[in-house]
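As a starting point, one isolated chain is supplied in structure tokens, in the form predicted on its own.
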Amino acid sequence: MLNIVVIHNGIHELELMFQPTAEASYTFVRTGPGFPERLAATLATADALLVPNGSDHVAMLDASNVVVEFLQAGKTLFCFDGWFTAWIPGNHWQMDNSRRTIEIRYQIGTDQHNILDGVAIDELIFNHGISGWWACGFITPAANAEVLLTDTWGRAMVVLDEATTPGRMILTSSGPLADFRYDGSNSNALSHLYRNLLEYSSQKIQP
């Protein structure tokens, strides 16, 4: 089981999306005064840090040294949100709404570890028949990072980086990636992808 710390900056009912299961337990750390120190203390016994959609990336920049130390210890970072401050080592996110969403399609990249197995890519492309809903930008990946999913123009949407630090970073350009939806369902493509990421990360827990 992965012990996961989730960043919480007051998003309504965020806890419903990350409920304890046989695969993962969750501890929520609120942003606000003393955030870097509280995060560091909580991460001391964690396997992974998860930054969900809608997070406070100004607060994450303040805690960037904490994140780097966590990764240097061989742990896992999940970031499922476009990060507009430079707190993630080696990888950069760029907001871009200049492309026509009707043209957006996603394709599987290299995926050497079969993380996208069983994930319905069309569900990531279309939401109620509307394409391009899942990402409002793209990732410029670090050297030697693996690009799991690209868009119409070959830009990185999902990145696995196990080269920049001793740990691993699993990054998405955006998207409400979580185990559960607010209604409690977890049979959608995003939930499937999330559980695949948990399974892969659990294999990397150091004894």
The other form holds:
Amino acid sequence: MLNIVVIHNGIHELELMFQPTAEASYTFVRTGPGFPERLAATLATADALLVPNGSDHVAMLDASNVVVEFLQAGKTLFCFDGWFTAWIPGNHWQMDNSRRTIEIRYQIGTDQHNILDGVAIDELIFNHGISGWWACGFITPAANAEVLLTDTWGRAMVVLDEATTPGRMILTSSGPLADFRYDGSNSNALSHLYRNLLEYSSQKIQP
Amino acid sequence: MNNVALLFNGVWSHYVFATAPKYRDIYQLVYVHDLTDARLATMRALVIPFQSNQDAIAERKGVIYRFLAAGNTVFVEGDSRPDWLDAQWEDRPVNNYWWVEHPNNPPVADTNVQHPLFRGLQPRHACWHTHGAYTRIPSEARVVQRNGDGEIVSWETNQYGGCLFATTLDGIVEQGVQQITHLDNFCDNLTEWLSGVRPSRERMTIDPAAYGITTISR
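Can you swap the form predicted on its own for the form predicted together with its partner chain?
Expanding to the full complex; the earlier chain stays at the top.
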């Protein structure tokens, strides 16, 4: 089981998306005064840090040294959000609206660890027939990072970076991921991809 | 000029909106944990967008109501809590695809189109989707929008001094997300109403230089 620390910036019902399962337990760390110190203390016993969609990237910039230290210890960072501040080592995200969402299609990239196995990519592309609903902007990945999913124009949408630090960074281009089984969406591609990521990260826990 | 404070929870869509070239000279990001009377001293309006930090707002509600008492405007989007807003917000399912499946049945059924926020807008520009409804509003509040079930989507009141407007729409966040292409219509009306300045007519663009920043003004 993964012990995951989730950043909580006071948005409505964030806890619902991260309820304990057989695969993961969750501890929430609130943003606000003293956040870097609070995060460092909580990460001491954690396997992974999760920055959910709608998170606070001012707070994360303040705590960037804490994150680097965590990654240097071989731990896992999940960021399912648009990080406009430069707190993620080696990888850059930026918003972009120069392409039409109606043209967005995703393709599987290198995926050497079969993390996308069983994930219905079409569900990431279309929602009620509308394309471009999931991710926004694009990632410029670090050198030697693995690009799991690209968009119509070959831009990185999901990145696995095990090259920049001793740990691993699993990043989406702001596309939300969580275990949505709480609302009955058991076969949802987002939940499936999320659970695959948990399984992959669990294999990396050092005894 | 920057005379509209956008209460900032560090959320990327808030940032995209406030740093877009057509809006960046009008809105000023104010980090929610740094909200003080002094930070609002030169502002004429405060926007509290969807995906705000409800705990931090409740802790600083005195700043908000002193700002209102001075005759300024406060505009609230999305959800809220009764510990800082004298109203009851309730969650409802979000319908993002009505315009594909039932294009003549938008989530908002009734809008006061005389209100400057909605004046001149097509019905579909006045509503893309809602995040919940209000089942109780302040005693002197006026209803501005209702959904098809007659529930309150938008309301405003002057009982605290300046205008307090609340809506379960999420125009700032969605304009930042840029998946709905007609939101310049609503956001430009909103911006003019709040700031007194009409933004340029062009569709919102994004400045790549605003991304990957290593410092942020506080």
